[in-house]
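Read the single chain below, which is given as structure tokens and is the form predicted on its own.
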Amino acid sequence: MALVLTEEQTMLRDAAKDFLGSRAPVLHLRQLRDDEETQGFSRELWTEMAEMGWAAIIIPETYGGLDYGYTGLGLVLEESGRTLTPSPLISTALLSSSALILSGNDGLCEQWLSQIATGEKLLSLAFEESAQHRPASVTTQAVSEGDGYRLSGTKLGVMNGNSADAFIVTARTRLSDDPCEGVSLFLLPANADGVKIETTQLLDNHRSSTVRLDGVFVSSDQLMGPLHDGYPILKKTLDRGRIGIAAEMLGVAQESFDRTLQYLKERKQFGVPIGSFQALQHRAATLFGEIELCKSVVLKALQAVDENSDDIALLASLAKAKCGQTAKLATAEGIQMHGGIGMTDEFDIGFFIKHWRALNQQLGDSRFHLERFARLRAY
């Protein structure tokens, strides 16, 4: 497939850009921070986003969705990266929806996907158990009891966990020498007895939670996918999430570059715009080239998911690593070219480097994915 957008995709991107630019600029993030909004995002804004169909983009029509594909959602995420908009797009509309769809559990899909599509319910994926990204390292135990299981363990770094109505949880249901075997996925209501949620405000003012499970009972009909064989579903879900995060980091990089370029045209030194200095022109040209590469990588990865390509895992790591590196360069150059004032709260450019740092860590940082890419290519 050609690396160009269709007319409909271009219209979706432009609509997202107009909406977020007017309803959720960086000022919106400032207001949430200053008002100490405990959820970390605006429920009112999320309702408007759901009304525009964004929460339903990848959900099949059978469950009340638009079935428009991952490329469409990626375009929305890219624009949300430009405005640093806090929302459950990744945690609910991308990760949780993907996990439900891939699970093949029609009962759970009918129960939850239609409510996700309307923005009524929020879900979060709870799988991390250490400070490092190790999705196969699952110590949470699920012990069989009657017609269900008792879950005990702790999940870290749960995106928007404080506002979730339910969690998709990984738990070990059978011991195995292979850490990828014996893992099952369960859908667990957030208000179940034994669930304790502790929330932290991150560097970029978004929210992350620790979810503690103390003998939480979950019925067997809440099992997502095959018993003992849930890791393949998790793996595919995470790759879709990584591509979505890469799309958002692309938006962070593009907006940082655009703002910096505008500043180079306006800021004068020695009576001329600093953008006329050749050294700064070279740095800007290098960054422009890196961003253009990211655009191609992200679009190719999104198209691979829509085409159910065999290269999804490879392209997911390529996109996550490349966009992480480029967003780092774009935000750092933005700070430096703005000078000392770039790190003051008065200028928005400092918010972008903070959000890049948070996004880069989610679902594996650039180093993790460079190594994974090398392994997948048998280097």
The other form holds:
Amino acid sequence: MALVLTEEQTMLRDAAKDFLGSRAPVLHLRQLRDDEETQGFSRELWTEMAEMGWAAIIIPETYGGLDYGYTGLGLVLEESGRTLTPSPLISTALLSSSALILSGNDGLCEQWLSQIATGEKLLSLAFEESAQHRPASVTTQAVSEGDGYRLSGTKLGVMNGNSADAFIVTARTRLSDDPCEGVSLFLLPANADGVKIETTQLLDNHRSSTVRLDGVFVSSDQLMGPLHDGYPILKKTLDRGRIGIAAEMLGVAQESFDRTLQYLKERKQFGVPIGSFQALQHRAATLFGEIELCKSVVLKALQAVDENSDDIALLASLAKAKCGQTAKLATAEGIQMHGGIGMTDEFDIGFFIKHWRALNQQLGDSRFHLERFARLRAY
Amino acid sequence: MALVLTEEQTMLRDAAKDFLGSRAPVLHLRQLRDDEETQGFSRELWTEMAEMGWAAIIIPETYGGLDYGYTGLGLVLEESGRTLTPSPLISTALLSSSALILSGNDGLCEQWLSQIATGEKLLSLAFEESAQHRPASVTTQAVSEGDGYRLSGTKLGVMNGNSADAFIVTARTRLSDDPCEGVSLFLLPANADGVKIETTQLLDNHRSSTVRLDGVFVSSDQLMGPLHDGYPILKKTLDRGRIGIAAEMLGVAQESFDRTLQYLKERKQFGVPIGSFQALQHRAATLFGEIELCKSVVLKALQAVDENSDDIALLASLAKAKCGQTAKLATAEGIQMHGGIGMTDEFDIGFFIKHWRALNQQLGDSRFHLERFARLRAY
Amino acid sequence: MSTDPNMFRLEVREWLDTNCPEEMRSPMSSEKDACWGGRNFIFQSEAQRLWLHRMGEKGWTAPDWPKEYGGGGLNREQLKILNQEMKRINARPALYSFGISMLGPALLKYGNEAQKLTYLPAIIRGEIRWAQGYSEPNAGSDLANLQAPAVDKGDHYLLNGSKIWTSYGDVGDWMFCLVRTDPDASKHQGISFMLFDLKTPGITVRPIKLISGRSPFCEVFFEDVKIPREQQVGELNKGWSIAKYLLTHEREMISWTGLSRTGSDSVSKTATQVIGKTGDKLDDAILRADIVRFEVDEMAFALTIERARDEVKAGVSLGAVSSWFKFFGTELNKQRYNLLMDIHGSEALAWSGEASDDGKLARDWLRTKGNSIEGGTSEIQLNIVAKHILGLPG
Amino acid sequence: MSTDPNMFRLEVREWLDTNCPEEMRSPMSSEKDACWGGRNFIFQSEAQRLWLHRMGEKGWTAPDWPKEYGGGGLNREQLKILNQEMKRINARPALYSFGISMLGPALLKYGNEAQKLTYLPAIIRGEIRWAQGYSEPNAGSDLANLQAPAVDKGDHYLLNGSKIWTSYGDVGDWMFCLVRTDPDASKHQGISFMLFDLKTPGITVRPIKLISGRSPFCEVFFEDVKIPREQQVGELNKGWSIAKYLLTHEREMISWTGLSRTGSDSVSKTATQVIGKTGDKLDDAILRADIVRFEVDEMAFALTIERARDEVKAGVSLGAVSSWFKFFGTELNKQRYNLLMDIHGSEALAWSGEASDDGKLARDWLRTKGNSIEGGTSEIQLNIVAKHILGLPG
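Next, report the structure of the form predicted together with its partner chain; the form predicted on its own has already been given.
Below is the whole assembly, all chains and molecules, this chain first.
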């Protein structure tokens, strides 16, 4: 596939840009924060986003979706990175939908995907058990009991955990020397007995929850994918999520850079625009190039998912690592080049570095993916 | 000890600067190269350097030395790095003398140190067995025979191997699970039966030899230090060598930077000196700071040796790593900032990057010492 | 006091023994323990009040200032002895004061006799807490581009405009301030240095919230503020010399930031505790490579500060090199906090709640981003190094 | 030839089948296999001579140039087909030529009819090997600062001065050259573009030795060299336009350097072979961290080139972005060789001897240092990006 957008994709992106620019600019995030809205995003806005079709982009038509592919969703994520719009796009529309689709569990797909598509229901993945990203390290136990399982354990860093109607949970159903074996995936209603949710406000005003499972019963039909062999589904799901987060970080980097560039042209010091200083010019030019690199890796990775290529894992780590590094640089340069004003809460540029920090952490930070890139390349 | 030079040390450094500047500027290296002088250095000049006392700086007075300490030798090495003067300062005056002194073998010290001090005899360490620096990886065998040992094996990267009157050689006298155990040090005359020396011209025009030992007999009194336990002596010797090489790299970095700075002030482009371009100014200012860091670590490390501090190993790795990185940057910026002219052989700046490359490699490159720094700090 | 060093030491020891309250003989547990004095300050304890009072009366809050203005009048050697003796008993500083660290030296150099007699004793006794009025919203790195006009009205000036980045502007008593007294002169001319009470009518103070949350910084607005003529310091329109004198001072104070981890764990130790080791190596190979590069620089910087201190002791002046220290120290500190955030993973993302002490790590991390901006940006420091140390043109 | 694509393809296939000698149907084993043509060139084989002759006669050494000047006259689609068919049989390029890649397009755009008829056919047949005369010792990055004066003497110009960095100046036949024809005009005015035979009396050529050893670069000195008036191309004193046209061309050619490892092993593969692995990880943890950062950039750059090519196909012009490609590609290549040198340890230090192929790796490494200087320094490329893409002022 050529590394250019189709006309249709360009239209989707432009529509996303228009919608987010008018309905959910950075001011929207600021207001949510200042209003101390506890979900961290606007449910109303999510309904509108769902009406735009964004909750349904990757969902197959059979389940009420648009079946428009990951490249399309990636473009929307990139634009929502530009406006820092908080929403369940990643947690529900990307990660949970992917897990459901990949699980091949038709019953659960029918039950949930159509309601995700309309924006009515929200799901979140609950799989982390430490502050570091270690998806294979699952100590949550699922003990067989009657026509189901009893789950006990604690899940950390569950994105939008306090808004979720249900969780997709990893649990160990069989002990194994290989930590990737013996793990199963369950779909667990958030209101099930024994589920306790504690939610934390993050630095970017998103919400992350600790979900405690104290002998929670799930029936067998809530099992997603094969028993004992849910990890491959999780892994594929995470790679899709990583690529989506990379797309969002690209948007964060690009917008942070655009604003900084604008500032360099406007702000005068010593009688000239600060953008005429060569040291800043070279740094800006270097950053421009880094963002160009990100555009290529993100598009390639998104297309790889749509083509079901063999390189998804490698490209996911490439994209997550590279976009994480670049957005770090772009947002840090954003503050430094804005000077004192950039340090004030009144100014928007600081929101970008906060959101980068959270995105970079999720599903493995840059170093995690550098490590994985090397392993995938056998060194 | 205060991190400043004493008056006496300043005088020594000034004397070294005067001598090397007049007797052995970079032109001296160029002539040796163009004349295809096969030793890679001038024996005549070495005699003069010995007359200045430089071959005797660290040698105790009992063996005809000046007992002036490593800080003094480091200052001379720094200056010889500025002029890129090739000489056996590192291979003989620093490494071999250190090994002899540390070995505590009074007989060998008496025999050799006084002749090193006068510049009459040259020694080299022969301990590397691979292209990577792995001092504990010793496969050369020493088999006990009569009143001595028979040595077989191949030593690589022996500095000034073709000029040496004798080698200090590592050989395995006992097998052990710990590679650092069972290694002994021998002093081996270069003309002993079974010694074969093959010499290579290096990119900086220094000479490095492969020394093949084919059942070479050494008598027991040529054993330096305790039998089976020579590695600790080697290790201490290498740390002293690393600090000395760091001092020389500091000189390389400083001189390369000074010349580049001069060029930035003189060379005009677009009607102004190129040194007025802010991007180059910031790079120059950053490099200035890196060199300041190197000055501190080199002086601290040299003083640590003179004080026999517990931190010698950590400081040696700090100095070797930091000076290696800085000289890399300084010499690369040297060429880049000189532009096309810097790429020509006619101009001297290219000699600096070549010598940096060789120095950085010797006794472990920057990464080797970063790795070691982390290990010494227990992470 | 005695001029003989040994006698002096004994006298100091005795005086401290008698006068330093027991509660003041332990290291401060946090910034909150600092005594800033001034009319708005609420003493944490009677001991704190007493300690300031006694030290102020003795003149030892400014031990090397002349006795005639209430200072300690100590010479270099005596000052060293006083410091040693205070350290010996862990005596806390009796007073933190911009008056002592910044304004005082400027007054001693540029003030007239009346001004010295008016302000210096009050500074020494901790009666006035000073705020600094330099930066303006549109000046940025180009500090001399300040605009706030002070118009000569005979016995007073009339000040308008505003100042930004005034530390503790909301709790300070008086301000030392750069104002423009000649709008027609070139940028560096026409600036004057004035002192005034922040209670003067026409002054509004607004605290600035940073990306990390609350801050001591304020914006201060002036509307026809009357400044009596005698509160103008130094020559009229020559205030830029005083500003430069104070800035050099400030830069040297900030430059040691890079080593601010005193007392806390090293990055590598934190990493091994949080992430763990396999064998003897940290469990994250890439992070380990980044940490070792950082710690090599950190150690090299610490040694360079040690060397600089030794050189200063040996009589070498630090000069423009302080700009490089400021640059490198603040960049190191930013790196340190980037690494600490990375090490703590998702836990470091918390912004509120008890577990994270209201997101302390995240807020500290964000705060470090300002290190390379405040007190002269990194870019300005590199410009200074290029021009004043390396002698590059332009 | 047929205008129908399918027919054309068959005709090409048949012609190649008949005319491309067997020996020319395999990839070149080294640079030495390249055919440069010209009067000094020594053909390596009869097949090489024949292949150039036949392709030249056909006009397919310049397949899309107009037929009237001896070119192939192919349209875009036909050109693509010819390339595909040549690739299919591994046919080597019949001719490497600055005349075709650089001078030709400029002549087609700026030359007069007589010049086109004189030079283009000879270029196409590989009869003239061209050298470029742009840079001068004192010009550096400021290319327009060239001085070599060509004084109007009626039917000829008289040229003095010198040129530097002329590739293959010692084996070339003719030079295309920028000279100063109006010393009083502003820098970019007063430059003219001229062609002349390097055998013209008064020309001395001196090869330049680089830090890596021998090089194709030369310095060319002029002493009262007579250039006939009809060999001046384009408008007098307007040569800078031609120069700019050619430079853009050159930059795009150099920009792909970063990917020049085609056919050789990746850095990580070389590392694992030379240094070894423990378990599944390279035996040097710090090096591994550096390699993975490099390979991430390398892969991202490869994908960005792929994207740029796809965008060009989709009709987007590359424009000033080629400057960034040049910058990044050459920086990557320098990094690659730094890593390769590090990996090979002390073996990489050899400068002579058979074992090291006369220090090939060390020489290649040193040669890469010039990548970010030649064809416009990295600094110039970043300036161009800042000004022409980002629109920054100054």
